[in-house]
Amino acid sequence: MQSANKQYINGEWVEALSRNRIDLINPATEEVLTSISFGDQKDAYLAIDAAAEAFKTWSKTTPYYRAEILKKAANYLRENLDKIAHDMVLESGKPLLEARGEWTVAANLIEWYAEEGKRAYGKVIPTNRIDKRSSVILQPMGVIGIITAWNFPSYNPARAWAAALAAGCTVVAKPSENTPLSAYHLTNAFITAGLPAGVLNLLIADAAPVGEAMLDDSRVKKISFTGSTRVGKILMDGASHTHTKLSLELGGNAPVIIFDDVEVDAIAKAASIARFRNNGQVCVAPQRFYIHKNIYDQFTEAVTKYVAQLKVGSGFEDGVNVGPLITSKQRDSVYELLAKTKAENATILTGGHQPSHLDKGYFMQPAVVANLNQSSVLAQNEIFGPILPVFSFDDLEDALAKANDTEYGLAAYAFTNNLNTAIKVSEGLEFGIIGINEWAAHGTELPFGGWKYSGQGHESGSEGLYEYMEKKLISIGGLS
């Protein structure tokens, strides 16, 4: 079991070789929760050694054997939901209801990949010669480096770890140092389930030296990264020298197009909840709200009313909708965006300040901002915080042009009761995930991936499993 917040390498909880430790801060109170072992490149190489050795045997196990371990891990998470959700609130600040929901989804992902691993079938291909037989099989790729972000500290690693392990790969995992408690719980789930030593290795460390080690060591066949577009570009540059494969789930700037044939008040109420899930710190969060000019004023008034009613505070407090931002740095970056949009003469209709009843913690009262144009900093940047910017559009072509005017291409949303409009907008949006009349277009069984600067490759669904498997053509000739 997890001991003293250490690294987990080759089946043992160990201190970082440097003996370095850092403090873990509660973002709601700014108090030190605990200290955690903080590793570096040397620890990464030890973890790669362990994963490479374990791959020799783990890759030879059957998907049925691997499935039993994954299902036990999923059950462990469900049985310990109260404790692990409590710790997620402490380290991330998100409301307890959201934390419980995230851990439930993490368990579902692990169980789903336990079963999906049994369905990596391959195929037999008819050829143009009677003396030849050809088939394609899928085999585990090897050691996988997995670097994940803090905003979903169980969901992000669970979907990548589970897919890689179900495929028969071994893992060197580097979760965020801002939310390590969730990673410890997730690791303990696999340990309790009987995962052999070396198959999963956990590093709490700075991402840069760990990423360099993963790129430098040829035994690491692929890196799966969830994080910023800036770091994704660094990994792409490094991978060009080492031929390391990459899966990148990067930034987003999701547009929401709301046409004038909807029930405005109902959409505004739903938008006030969807926009501020996890305090807006969500890569697929609805961000840029484009409202048809005929209902712009009506929607803006309604959404402002509902956003002003959102309760901000500790994730443990009943009725809280919005917790703190993850760090003081993240809070300051969101306030800086708000200051810039003020300089652009935008109008802040509600929020945008530290709540008066909270003198500690990285909080911001959720804001609604209007009188914006397409050149605004709130249109051109990923906000990753509690701001809801409202824009207007004239017609379908205008909406698509404005929505697609971004380097990002992860998620987009549209609301209309017209089937013709729904089809045209879904086909015209340049994003990898499209939600029509819904705020949660993603799912355990569905492929999750972006276009343009939002990344490459996919998580979740069967596509997420195949990201960690190599295709092999086997062709037999000379048959009589």
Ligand code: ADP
Given for the second form:
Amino acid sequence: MQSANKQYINGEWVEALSRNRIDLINPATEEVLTSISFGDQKDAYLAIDAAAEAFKTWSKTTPYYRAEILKKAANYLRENLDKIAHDMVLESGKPLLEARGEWTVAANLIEWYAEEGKRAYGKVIPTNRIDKRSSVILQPMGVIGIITAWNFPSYNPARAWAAALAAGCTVVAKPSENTPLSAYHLTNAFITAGLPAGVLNLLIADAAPVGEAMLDDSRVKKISFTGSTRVGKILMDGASHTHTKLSLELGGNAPVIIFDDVEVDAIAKAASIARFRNNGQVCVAPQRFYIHKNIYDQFTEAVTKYVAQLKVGSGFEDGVNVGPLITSKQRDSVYELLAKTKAENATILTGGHQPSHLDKGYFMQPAVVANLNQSSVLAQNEIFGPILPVFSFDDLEDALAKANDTEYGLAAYAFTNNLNTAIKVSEGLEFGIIGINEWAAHGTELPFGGWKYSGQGHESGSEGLYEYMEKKLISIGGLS
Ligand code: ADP
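Would you mind generating the form predicted together with this ligand now that we have the form predicted on its own?
What follows is the whole complex; the chain from before opens it.
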């Protein structure tokens, strides 16, 4: 099935009304990959029209019917894994192994929501009157606007699209223009699976006017957004006028607290991989490393050794751990943060420069930075790039105070072999996701959501499904 890099509206691949096209750049080579249709607000309103019309019938289908379509879409992704993973590497730069893994998780997630849609149970509530019966049912909300970021080109949209579709909602999706190829493939998966026209509409388009259209049109009942805290605030401002509901997965600045009762070398080695997954461009990426003062030198030396061994290059090269950053803008912002830390007299122990064997592409040799304090730009900002800053702490209380000293509240990690410490640290951290002795504290079946400036609502798990359903109390009185 061909997308010809167009918009998908009301069951057809179409050019944007403006006929506008933009270039898609390969971040590893800086070459133009292809041209893509680039829509605007007019296309958004057409997509909303289609989704509103399709909602009338899609919302009346059974979750069993919807599940069959979702499962076929998941299988399409598995059957086309080689091609779709290849295209994800081209547009995002991430290593092929990571791209294959991401598509596999996306397929599993769609399948999981196919089944979870069947379990949108309501409840019957006993009342205090003999002549009355009360129950709560869940119903699909309506048209959902889904805006997603480029860092997980298939996982981000798949997570929201699958939950909304399984719930019986229809979708107007606006993924990032940096990674449209994955969005086309994901759309094709649902088309091939037999999704009726209008149920899913895809816009690769000018973000701000599309966001405004979603806010402005009262047929869009919710906007599900994955991206920066900056844009999340713009949507919150808009929604305060229009009453549009929001689910927001925003930025993070995850602390990693490493106590002095662990195997330091093994954790340093694992940290060197976990920190640089997807080049650090991950909202739950372990970012601020707080190391107990007794093991600070040992950890810092070990992690520097392992980070220096990471292989940087094209995502297609065997054994590459770290690809390019997504755009020149993102590359510049990470280099700028590093320049600021130099001005703070921090010490760059390894990396932080263009790799000598690569003269093109938005690369940075992974960096370890020490000699930092809590006021450093690396403590106070989301880095979204390949820098691992190390800080030290004295005791549990000090660690918690430093870890919580951020406006973000998405993920946090701690490593200890002491049960008492593990419980106290997990209860004391002001974050929505806590990993104890693990780096991947998330999963299809688990609720994913942030505290503080990191967002509102949840994705994944049954919570992710309920985000797209309204609760309705039905009270029947006058019974004899
Ligand atoms: P990132 O820095 O990760 O790209 P952004 O928040 O800039 O995060 O982008 C996430 C998504 O939000 C992308 O699809 C982008 O096009 C979209 N976006 C950017 N600005 C706006 C806006 N003003 N309104 C709605 N969506 C926006």
